[in-house]
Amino acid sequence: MTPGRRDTETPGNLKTAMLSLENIVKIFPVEGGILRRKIGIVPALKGVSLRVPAGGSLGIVGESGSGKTTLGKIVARHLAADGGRVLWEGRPHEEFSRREWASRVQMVFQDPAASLNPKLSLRVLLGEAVAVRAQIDGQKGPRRAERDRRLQALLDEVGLSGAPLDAYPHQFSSGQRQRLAIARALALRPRLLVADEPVSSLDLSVQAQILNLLMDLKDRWGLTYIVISHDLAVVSRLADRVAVMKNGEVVEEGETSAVLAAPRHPYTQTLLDAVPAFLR
């Protein structure tokens, strides 16, 4: 089989990367039996080792099963590695706080109908993330009138300007609801998003929409991001680096640009044939 790229950087980035995985690990337990008794174990981590430089852009691209969303919740803190380690700009994640990674690092999922509790108005929504923010910074909770300023600002930053603070997620399309859920990843400020397959639930239309909001976020927030997705189209769009996931691996890697042009492995190019040549 024809060996994967995986483009070599130089020390010099290696001290300067924002996040660094290290031979990442992750093992799921397999369960049987009327008792649900451990009848084996499934590896989705088999040592993923990547890294990000501050204001940079990694795609994580691969099919379901790849491990690549188990990864992006690893980054975020939402699941714990078996193995390895996560590497916040030279210091160990285990040193910071949940809060204050939170401060650096949020995730913004495929389905903001489940990522956003729908009992709650927007103005709690995103009120508590401002709040959280504001005791990241030793300050107190901003008073009614200043944070629904501010909730207002973070809605017009993510196009629903004029939104109403009282209304509830299900009263929004899925289209404006992926951009609630932006805006609350927003509202803690982070320095790195996780955005895991931002668009595959939104109409053709919509995507473009989402996509163009992130990159225009990206440049407006000096962001970095982590972009996963089955779709190399829209890691193409979001994305100046790539790296490719089969069965819990990184099979190849490198510049977007150059794996689109002349990817060397054979599930890359099975990825690439998948996207329609106008969308390339």
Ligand SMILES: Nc1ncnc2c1ncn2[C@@H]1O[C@H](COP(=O)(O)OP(=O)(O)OP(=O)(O)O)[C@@H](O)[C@H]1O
Second form
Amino acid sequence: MTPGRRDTETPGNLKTAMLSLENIVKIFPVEGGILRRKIGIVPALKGVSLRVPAGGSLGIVGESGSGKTTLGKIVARHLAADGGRVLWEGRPHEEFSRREWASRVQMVFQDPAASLNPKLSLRVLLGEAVAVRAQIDGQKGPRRAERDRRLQALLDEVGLSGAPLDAYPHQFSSGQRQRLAIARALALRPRLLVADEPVSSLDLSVQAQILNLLMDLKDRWGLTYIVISHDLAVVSRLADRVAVMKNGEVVEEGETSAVLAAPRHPYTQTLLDAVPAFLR
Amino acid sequence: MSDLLTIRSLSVHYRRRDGDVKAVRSVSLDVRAGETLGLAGESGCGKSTLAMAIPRLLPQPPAEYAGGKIVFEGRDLISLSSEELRQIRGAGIGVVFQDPFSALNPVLTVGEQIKEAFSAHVRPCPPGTVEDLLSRVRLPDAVRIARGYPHQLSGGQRQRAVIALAIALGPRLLIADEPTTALDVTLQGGILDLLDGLKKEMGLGVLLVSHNIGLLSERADRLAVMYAGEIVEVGPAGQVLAGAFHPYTRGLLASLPRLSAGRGKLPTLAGQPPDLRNPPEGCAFRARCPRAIPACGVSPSLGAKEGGRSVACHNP
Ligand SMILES: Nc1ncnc2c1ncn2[C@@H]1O[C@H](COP(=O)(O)OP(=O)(O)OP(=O)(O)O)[C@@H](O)[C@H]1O
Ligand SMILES: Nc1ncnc2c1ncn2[C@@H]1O[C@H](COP(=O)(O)OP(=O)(O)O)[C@@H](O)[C@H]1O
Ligand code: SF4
Ligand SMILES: [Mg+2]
Ligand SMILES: [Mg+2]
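Could the form predicted in complex with this ligand be given as well, to go with the form predicted alone?
Every chain and every other molecule in the complex is listed next, the one we just looked at coming first.
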């Protein structure tokens, strides 16, 4: 049993869980010297179990290096776990092809500039994702006029109505680039969106806009979220449940309001104390 | 109370082919001995330009002083010769940057760099000074750190070494531009505690620049809010945060997610800051301001209110 877990409020039973993580382990090698020989290991995840019901929203908080991004990448299959199981509606992820998984789970990263290929115009950047989704659905990629119409609709969704499709990412502000990154993820029509620090690189007034966008999209698209953040206030806005990570383990998990009101693990209290008084 | 630093009507522009960027526009601001003045504002509003304009660390060109004065301990820094300035930098004003790497010389050990700071000011560096400085910035194991090169230190240690260098010659003013932004969140508190401690021990005036209002709420005695190259509001930090006067400050504070507020949409500021190549006539916040009135077509000046506060607004 994970310490600090509130057993009275199980996060949806196995049947209803859309995504389940069972005992996920991830170990990174530490390389050293010019020959980059393996000189040690970092146990980044030491047996993490979590469940996310369809339509739910799970926040993951914890200090730097606690394993949040690693866990998010494993969920999105950008990384393979070294142990444990990732299940989609009870089926192990190995039963899904890469593309099938991509049409279920998409990830948005902290730094929108780094996650968008600067050499690709919006038409190519978003068009690729739309074409992949069409293939998954067994359709031919839409023709140019139809595709452009769909891309414009996608830009409408993220508040970038009328952005020229032949523009490049660097022509946008960082907040707009984060909207683009979200649009590209949505182009695959995923059901689960993993957002890793989606606002921490953005200006304060832009953070609120992106958080609002994420809230809107959740309702409009019926999305399920995993929101990773070191900022408890951000998580309290977006997540109905929260998992607190420390050193590769979940030390506490529960309903967000309950965890914030009465943390059970001292480490959760430390995180709460780190929130400036006027933002409590 | 006598001011350590007095800035009056300072304007700084960057010359650019597609039009000059008016990054600092007629700013007046004071920093007093023994206080931390927090400078808040969103990216591109001119915080770093203002902070680096004080010790004249901006590259000229493209930067250009377009008016006003910067009086440090009674001398206008803009009119000083480069030799006089060199003496004031380090000995009078210490600077800590966001990126600790850029402040350190990669080919010298930490100890060598501190000694060099003394010799550059033709001052003796008595034995034990290096170790003493490193322990004052709470770097234990001073001997090992002094012999280390910058790349051999962790991010937090590196920033402490930069702070040791900044205070080596006993400055009265410390300018810290986003000193913890590049650091892991878990290390930030320690660095800010250190700056607080040095402020008290040395009676320093600190100009702490940050885009992070949460951080400034805990570290600044007074808070100045910058928007589009101008200071729009100044006052004791607690009072500004509890009841801001300026519509921009109010909008920004309202948009911050708070723990207790729970779910639901956040209020947002509509629109974007103006292009500083072409700032609008009148109040720079007018196009986004819910309280704009016809008078706002004329630029408001920073006017004093009760309790040591001031605001630049026609209809606060
Ligand atoms: N590709 C990698 N190779 C080696 N070690 C890695 C790699 N990726 C992550 N790690 C290590 O795994 C641990 C967890 O890292 P992870 O990026 O998941 O943390 P995080 O909680 O997302 O931190 P942050 O808040 O800084 O983003 C850390 O010790 C990290 O150094
Ligand atoms: N070297 C430079 N040349 C031209 N413009 C610059 C230069 N440095 C900054 N600017 C411009 O000046 C304005 C203020 O920038 P800066 O002082 O860095 O803001 P902040 O520190 O608040 O983010 C911005 O519009 C920025 O693009
Ligand atoms: S001066 Fe006018 S436009 Fe500017 S902030 Fe005040 S009310 Fe708004
Ligand atoms: Mg991370
Ligand atoms: Mg800056």
